[in-house]
Structure formats: C-alpha cells, structure tokens
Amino acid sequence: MRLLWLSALACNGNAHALLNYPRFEEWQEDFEWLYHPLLPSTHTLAEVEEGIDGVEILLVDGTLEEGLVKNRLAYKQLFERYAVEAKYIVTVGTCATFGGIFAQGGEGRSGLHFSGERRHGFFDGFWEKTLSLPGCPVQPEVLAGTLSLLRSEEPLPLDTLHRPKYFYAHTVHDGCTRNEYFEYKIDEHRFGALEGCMFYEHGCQGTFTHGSCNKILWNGVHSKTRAGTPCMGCTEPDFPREGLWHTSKRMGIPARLPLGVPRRAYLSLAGIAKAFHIERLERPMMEDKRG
C-alpha cells in the first residue's frame, strides 16, 4: 500500500516514534513510502510538489497554518491535491488532529478538522475518509497497527472524533499500576516514586484521557504513570491544558472527575474509601524487609 507523509508545523516526534516500532522492518515490507521526511522514499518532496500518482493513504503530520508554504507550494494546495486521490487520510499526532502545542503559538493554526474541541469545517469534504490518531507523539503501535488494519481492509470502529476504538476506547487509567492507590485515595506521591496516585494532587489526567499507554507500553517497558509522572492528556482535544502538574479542586474535590462518574457518586465512594487504612499501601514498595 502506497503512503504519502506530509508534514506541516511539526517537531518530527511522530516520525521518530514510528522508528521505535519493534517490528518496523518487517511491517514496512507491506508498504511503499512515496514520500516520508526521514525514510527512504520513491519520490523527493520536489517531485511530490510537481505531482505524483498512486497515493492510497495520505498521512498529515503537524499543525496546519494559514499561508504555510511547503518548499515552494502552499501546504493547503498540496494537501487538497492528494486528499482527493487518497482512499484514506490519517492525522498523525495531536497537532495534526486538534492543533496541539504549535496551535498555541499564533493565529490561524489548527488541526486538519479541529481547532481544539471545535470542528472548524475547512476540510469537511474529506471528513468521512479521515482517521484521527492523536498523541504527543502517537504510539508507534497505534500508527503501524492502524495502517495495517487499513491495508487488510478490516472494519475499524471509530469514536465521534474518528479515533479507532481499538486503541482509544480505554482510558489511560485502565491498566495503570497505581489503581489501588487511586481506589483508596492514597495521594502521597513524589515525582518518580513507585507509590501513590497522582490524580488527587499532581494533575494526572489518565482517568479521563482516551489512550492505550498503560496497555501498550512505550518501547515495551514504560508509560508516564509507571515512571512516576502524571498523564498529561495528550490524546484529547484540549491538550495542552494549563497547570499540567496541579489538580484544580472545588471544596477539596478534584474539579474534573473520572470519565462518566457523577459528582454525588464520587463523593459517596470517596468517603467510604477514606475510611480504610491499608498499611501495605502506605509503606515504600521496595522497602527491604530482611532482618
């Protein structure tokens, strides 16, 4: 299957992340890169601007900006030329999907279909064949897996933002190794430590962020929460939020609650959980017990 990767305002984080896919060389045998900024490709960017044929999947990386010129052509013109031909369009990463970090730096910047949570409608004619793969950066397994599913023409259930549910149906909280601390409201945590939940004090957004970070570990080893830093919610439309490492509260209760949990139910459960005293969860996890 023939792929064309067009970068807008991007840090190349998504392009680099793909190189960390453990089965990259084997996976790549099923695809042909017509153009990619880092990988051996059939064509140069100059040839892409002149016009090439055969694009089946168009990958958009980075924040779009009014008047952005790619080499010699306006990015909008380049995108529209190949979007018409492509069978699928994939927004790679949060910047291409929602605007992301680069959208904070100036006017006229957005994702392909969204400006944060608002659907702007500039490219509505291409919405039905677009898939959204947010992440800062997107996990290589999510990108490689989605492209393989498209190649095999497997049905791909999507959510309302066109994120594949195979990878975005769960929250980051699902699979977090700190869930016991969360359940019993044990919030004494230091950055980098194995113990404690980061939801109550340090702004962890895993309970309302859609993603597979604690199910598909980065490099097969880690996630932010396993490493002792809070989830920053990078797959959601409102990323980046202000005060990323601080939990805003109202009368001592987190202002934003876990996805789908009513405030009254949360207060009831929190009161019950606080009544427990679990010594095992209050000790250092790696405490040496030898006499």
Contents of the next structure:
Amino acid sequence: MRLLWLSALACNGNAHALLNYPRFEEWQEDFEWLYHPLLPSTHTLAEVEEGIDGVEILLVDGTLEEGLVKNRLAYKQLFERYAVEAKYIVTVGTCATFGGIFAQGGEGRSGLHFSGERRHGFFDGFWEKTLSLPGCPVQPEVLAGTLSLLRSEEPLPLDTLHRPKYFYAHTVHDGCTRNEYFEYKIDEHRFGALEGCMFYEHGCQGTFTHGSCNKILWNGVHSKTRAGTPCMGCTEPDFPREGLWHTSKRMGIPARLPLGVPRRAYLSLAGIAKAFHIERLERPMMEDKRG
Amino acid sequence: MAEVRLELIEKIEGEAQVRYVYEKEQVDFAEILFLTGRGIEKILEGRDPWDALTITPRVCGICGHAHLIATVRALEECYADLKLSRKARTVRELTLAFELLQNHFKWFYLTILPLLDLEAPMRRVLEPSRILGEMIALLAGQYPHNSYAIPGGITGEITPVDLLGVRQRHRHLQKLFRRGVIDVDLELFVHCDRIEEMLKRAGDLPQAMQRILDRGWERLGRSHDRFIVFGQNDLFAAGKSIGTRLQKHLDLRYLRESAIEGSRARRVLYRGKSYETGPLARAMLLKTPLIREAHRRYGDSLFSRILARVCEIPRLLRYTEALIARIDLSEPAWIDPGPFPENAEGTGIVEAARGSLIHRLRVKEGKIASYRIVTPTQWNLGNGSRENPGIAQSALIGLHREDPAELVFKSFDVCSVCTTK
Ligand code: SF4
Ligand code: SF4
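Right, the form predicted alone is done; let's see the coordinates for the form predicted in complex with its partner chain.
All chains and molecules follow, beginning with the one already shown.
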C-alpha cells in the first residue's frame, strides 16, 4: 500500500518514533513510502509538490497553520490535492489531530479537523475517511498497527473523535504498576520512588487519558508512569494544559476524576478505601520481606 | 552574469531552502532560509516553570532529550541550594549520551551514505536506533519525549534489573558497531592517529571515507576554521579554538543573537564572530588524534567533519560503559529541592549531538517570564554577510557546479526543526 507523509509544523518525533517499531522491516514490506521525512522514498518532496500519482493513505503530521508554505506550495493546497484521491487520511500525533503544543504558538493554527475539542469544519469533506491517531508522539505500534489493519480491510471500530478503539479504548492508567496506590487512595507520592501514585499531587492524567501506554509499553520496555513521571495527557484534545506537574483540587480532592466516575461515587469509594489502611502499601516495597 | 537558484533541502528534520548565487560555474554567495517557525519560546511564557520539562523536548523529535536536560539544568540553577545525588547526575548523563549515539548512527546511515551513493542494509541503522531507544526508556520511561529529569534528580527509581537490561544492550551495541561501522578495538581506536589505519579496516565508515577520497572531495566544505564548545563534562571540554589555537575560557555574555532577513532562524555570534559547533569542534578541543590528523591534512572540511562525528561513537560507547559501572543504586534518585523560587534566572548548557545547546529562562512571580533557546544549527547555519559569511555559508561559497553542495550542507547535520523552534 502506498503512503504519503506530509508534515506541517512538526518536531519530527512521530517519524522518529515509528523507526522504533520492533518489526519495522517486516512491517514495511507491505508498504511503499511515496514520501517520508526520514526514510528512503520513491519521490522527493519537490516531486510531490509537482504532483505524483497513486496515493492510497495520506498521513498528516504536525500542526496546520493558515498560509503555511512548505517550499513553493501552500500546505493546504498540497493536502487537498492528495486528500481527494487518498482512500484514507490519518492524522499522525496530537498536533495533526487536535493542534497540540504548537497550536499555542501562533494564530490560525489547529489540527486537521479539530481545534482542541471543537470541530472547526474546514476540511469536513474529508472527515469520513479520516482516522485520528493522537499522541505526542504516537506510539509506533499504534501507527504501524492501524496502517496494517487498514491495508487488510479489517473493521476498525472508532470513537467519536475517530480514534481506533483497539488502541484508544483503554486509559493510560490501565496497566500502570502504581495502580494499587491509586485503588487504596494512598495519596502520598515522592519522586524518585517505585511506590506511590501521581494522581493526588503530581498531576497524573492517566485515569482520564485514552491510550495504550501501559498496555503496549514504550520501546517495548517501560512507560512514563511506571518510571514515576505523571501522564501529561498527550493524546487528548486539551494537551498541553497548564500546570502539568500539579494536581488541581476542588475541596481537597482532585478536580479531574477518572473517566466516567461521578464525584459522589468517587468520594464514597475513597472514604471506604482509605479506611482499610493497607499496611503493605505504606512500607517501602523492596525492603519489606513480607511482600 | 550571476544566476540565482533556489534549492530545497529536504530530510533535515524538516526542510530548508538555499538560495545560491552562481557566478560563472562557481557559488559566489549562498543564503540559507528556514520558512517556518513554531514559537516554542512564546508558548512557555506565563507557564509554571516545571511545564518546560514537558514542552521543550518537543522542540525536536531527534534531539528532544538534550532539550530536556538543558531545561532541567536551567531550572536547577534557579534554586539557591539544590542537591543532586551522583546517581541522578550519572543516569542523566547516560541517557543524554545514548541520544547522541542514536543521532550519530541515524545521521551517518540515513543522511550521509545515500549522498555517497553507498547502500547499507536498513537494519544497520534500525537496530542500534531501536536498542538505544530501549536503553533510554529503561531509565527514563520512553523515547522519544520523556520528562524524567526534574529539579533534584529523576522521577523514578532504578533497580538492578533495569541496569541489567541496559548493560546487555550496551554489549549488543558494541557488537553492532564493530560489525557494521568499523571493525576495531574500541580502546585502540580512540587513540589511533592514522587515517590509513582507519581506511584499512572493514566497515561502512572506511568505505564512506574512501569514497570521499576517491571522488576528490576531501578538501571541500572548508569554512572559517573556528570552533566553539560550551558544554563541559567528563567527555567534552569547553572552549574555543581558532585553527588549533585553543582558549578554554568562554563567557556567555559575549553571545549575541540576531534576526536573519527572509528566514525564521536567528543567527548567533560569539564576540561578533561565527563559530562551528558540533563533533568536529569537540574533537578539536579534545585534540582527538585521528581528527587532528584529518584536520592537519584537509582542514575543517566535510571529510574531517564526517569522520569526527562517527568517531564520537566509540568514545561515547566507552564513556557510557564507565558511567554504567559508576552508578551506585543505594543513593537517592531524587532529593526534594523544595518550592520553586518566585523570582530567579537560570541557564542550562548541554552538548547535544549537533553541538552546543543553551537554554536560558527568567522566572517572575512564579511564572516563566522569558525563555530563550540557542541551538547548534543556529551556530552552524546562521547567515552572515558577503564580507563575513556564516559557517555553512562559507563552506558553500566557492563550490563548483558539479561539487556535492548537498553533502557539504548536510555534513553539518542541519536540524531544521530545532532552528525553527
Ligand atoms: S500514576 Fe497515574 S496511571 Fe499510574 S496508577 Fe496513578 S493515576 Fe494511574
Ligand atoms: S503516558 Fe500520557 S503523556 Fe506519556 S505518552 Fe502516554 S498518554 Fe502521552
């Protein structure tokens, strides 16, 4: 299947992340890069500007900006030419999907269909064939996997933002090694430790962020939250919020609660969980022989 | 009659344009233009200082980790009395060095070899890149774009199991280097000072360097022969050198940035002069034998520049091995630095893959009042005037039409996204 990768305002992180895909070479056998910003490709960017044939999947990367010119042509013109004939359009990463970090750096910037949560409608004609793969960067397994499933015409259930459910139905919280501290409401957390959960003090957004980070581990080995870094919510429309390392509170409890959990339910649950005083979770994990 | 040609340079972490002015068959003048900008510095203004740890890695998808380390150093300078364990310091040095290694592999295989019409199997670049990503992730959670370095240390705790994973991969990496890039004993190679010795070995590096010699390109791409290095650690030495004359002392107050007409990049000068930064500069400051020899023969040419970059790999491999051995896991990973000061200033300096990277921030009433980033590409690619051209400009000026201008340009390893931060 023939792929065309067109970057707008990007950091190239999505392109580099893809190279870490563990089965990259085998995966690539099923595809041809008409253009990719790093990898050997069939065409040069100048040729893409002049016009090439045969685009099947158009990959949009980076934040769009009104009037953005790549070389000679406006990005918009380039995009529209290939979007018409492409069978699918995939927004790669949070910038292309929702606007992301760079949308905050200037006027007239957005994702392909969204400005944060709002559908702006400029390219509505292409909405039906668009898939959203947010993430900053998107996990290589998510991008490579989606492209392969599209190729084999596998049905791909999507959520309302057109994110494939296989990869975005879970929250980042699922599979985090700090889950027990969350469940039993042990709200103390210090950086530099294996113990504790960053939800209460340090801004972890894992419980309300859609993504596979703790299910499909990063680089096959680890994740931010396992390594003690709060999830920054990088797959969500409002990334990056302000005050990413602090949990904002309402009447002493975190202002944002786990996806779908009403405040009252959370409060009763927290009350009960706290009452248990799970001693095991209050001791240093590696020093406690009782396990 | 002068002829003007605008050329698109692609696959340099984005794109740039070069506007060549040819006089007869020679480049009479060249200007390097970056068309887009993203405004990261502006995005940071008004934010909580810690937010920078999340935002600045996104300056660049290939050297984002260097930006993180520069940020954490700048933030730490804001505290009056910050404590950092040796362990945290060492682990950060380690992940930074892994990124340098990864960048060097990628540049050599994806950028340089194709321009020499040489082909190597894709796995020669994919394997080391992936393994180095895993090594960073084992310590930092993920790669690219983690934020594990924070004021006072690192976010998580590291166990002997994680280190075991790092050690094993390190061993694998050494094998891949010898099998692919050049088959040498690392220890001996670091002290080697004979170009012929290097060329005799098996591997993609000797092949590439031989190709440059065969085509008679070894003296192309010479510039002002002025080098600068700001970062200082156990591997690199700070200072500047004009030709081989070294001067250790640098003062950031002499650094000036200014706008470039028609481009979104800013140039940067030290005491009014442009300097080359990056692996060749680092090797000149360190007096690395093989690179000094290349420089003696061919000057600050593309030959010396490419060799210097790839020859950092064995140095980095030995350096990281020593760092791993030095980690004392009983030390704390993080020491609470207390609340962030309301008003403060800080500078963070890092040797990134392409050269010196400098972050400076000012905090007022608990928020970022200003954030400035000076990237390696700004040093190397900033335009000057006809009388006083910049580093890459002067390397391009004088080239003949049939000379490999793109190779000269890319020997600096341009990072477009960093420049257009
Ligand atoms: S640290 Fe974040 S992802 Fe992990 S358990 Fe706590 S809330 Fe969930
Ligand atoms: S853990 Fe959160 S911030 Fe990190 S990559 Fe996953 S979704 Fe993004």
